[in-house]
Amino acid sequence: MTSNRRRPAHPAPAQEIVRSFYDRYGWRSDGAMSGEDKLFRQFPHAHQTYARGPAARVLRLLAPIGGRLLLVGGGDLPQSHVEICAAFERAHCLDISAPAVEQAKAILGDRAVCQVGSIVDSGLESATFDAVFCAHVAYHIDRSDQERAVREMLRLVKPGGRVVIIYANPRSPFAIPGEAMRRLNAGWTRRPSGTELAEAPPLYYYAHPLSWWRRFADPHVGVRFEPWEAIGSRPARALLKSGALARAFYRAAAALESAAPSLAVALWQYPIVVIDKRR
């Protein structure tokens, strides 16, 4: 259940709420798991096999490009991110959280430039990167700044390059209960949308409908979607109570992604947004 803590009369900007969450909780570990692990990475056991498909899909979208990669909000550099970075000659990790940047430095070493900064206003030179990868970051940017952030990614990628963003679909049937709870909570407590666990600090979240992404398409920019993840960790834990049910669900999800990817995009909680900047 969501905490009833009220936000202050003059709330911190979304970026500071997110930075505080990850500095104080998300990337800190109790010796076994980080806050991010506790909140967002505890899936049913059957998810392990299913998860290979979405990870391979993202790698397929990025690995053939090569060259220079901008990793936006790389966090604690999970193995999937490490594999993506390894497919490029050079990586640049940009994150608003200093602990995340330190972890990226420790994992990637001299293979990457690691910088504390925001994609809303990166200060980086235009057309510097061959590809940009941004996973589970854009919906933690203030809703009024998300368009600016995406356009900054497009500014930074070279003509012929690609931006890959893992986003959220607020109209997914799996997302609707959480969206309703966030709206109800905001109405009662006037607190920014956030985590449902009381022991964690608030985490800003806002996802535009997938139709919002059409604004980026023009003769020089192509926008399309691919399915990424059917259901997030918290609804998965709530709905897939038995091992047999979880195995059946994830088998069916993988089959649908293969047979009808457009339908999976419409239904799934998390899509991949693929933006190609044409030459």
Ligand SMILES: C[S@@+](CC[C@H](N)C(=O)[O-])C[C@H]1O[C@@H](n2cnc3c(N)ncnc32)[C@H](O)[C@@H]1O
Given for the second form:
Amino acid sequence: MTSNRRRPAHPAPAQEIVRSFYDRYGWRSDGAMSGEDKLFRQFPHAHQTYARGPAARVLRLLAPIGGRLLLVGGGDLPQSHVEICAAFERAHCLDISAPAVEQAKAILGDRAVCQVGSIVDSGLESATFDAVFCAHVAYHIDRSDQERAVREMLRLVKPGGRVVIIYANPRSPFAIPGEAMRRLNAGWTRRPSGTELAEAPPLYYYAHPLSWWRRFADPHVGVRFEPWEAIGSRPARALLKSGALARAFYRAAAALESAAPSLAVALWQYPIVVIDKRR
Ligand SMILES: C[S@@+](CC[C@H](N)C(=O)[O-])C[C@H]1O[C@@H](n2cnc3c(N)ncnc32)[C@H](O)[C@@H]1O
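Complement to the form predicted on its own: the form predicted together with this ligand:
Okay, now the whole complex, with that chain kicking things off.
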């Protein structure tokens, strides 16, 4: 295979690839499951209990703030997102995918303003929101635009407010197979692998190392990490083959997260990035 077949001469911009993925596949349902459910949300049964811990951590970081929330890339608004929105007086949902925005409108009704748009260049007024929540979105933004997107979230949050981002850690031992595949394929845009995924269009993904986030810290902006989840659904399915193994793994993961959160941040595939805008 030549590298030309892998890399078109004029690749589509990452945002168009991601929008097309979610419009055509991610937020389409075959009646039972959406494309996103099929690809990224099929976990071993034991994950259900474990996942309450990371969801509660995120809620604890956001709920006490109250006021106005900006939800970036909320997609089909999973239950965790609905609970976060419920802790605020008003929510504003911003997503590049029109079907996602329609789903958010249907779920949140009058409690939210739902808008098609990109966080890279939102056009929204500065210092409008008390908090921003952005889960599993930033690593689908072109690697050269991710800093701009984070600075836009910081611009939109009020002094004293908080930005909470769920990101990925490319140096996590659990991320090694996925990162190696991306290098082999010479790019970050590819059709997700696996036979059950043959129908899926390509999706863009790029995660900077955790040290990259230091650039946002200054005397008025604090940046820190908390653990979100140990592993994504695909490594979970590949590694945790039996129910007993999955239960043992998730019990150990939850214990490590509470006993040694910094170690969990270093090891886990997904961290929570907490950015506090002090003034
Ligand atoms: C992986 S889904 C995450 C959905 C949801 N937040 C969750 O955690 O399940 C990514 C979502 O981000 C949206 N998105 C991607 N790039 C975006 C951008 N630049 N601005 C706003 N939304 C974006 C996509 O359309 C999609 O709905």
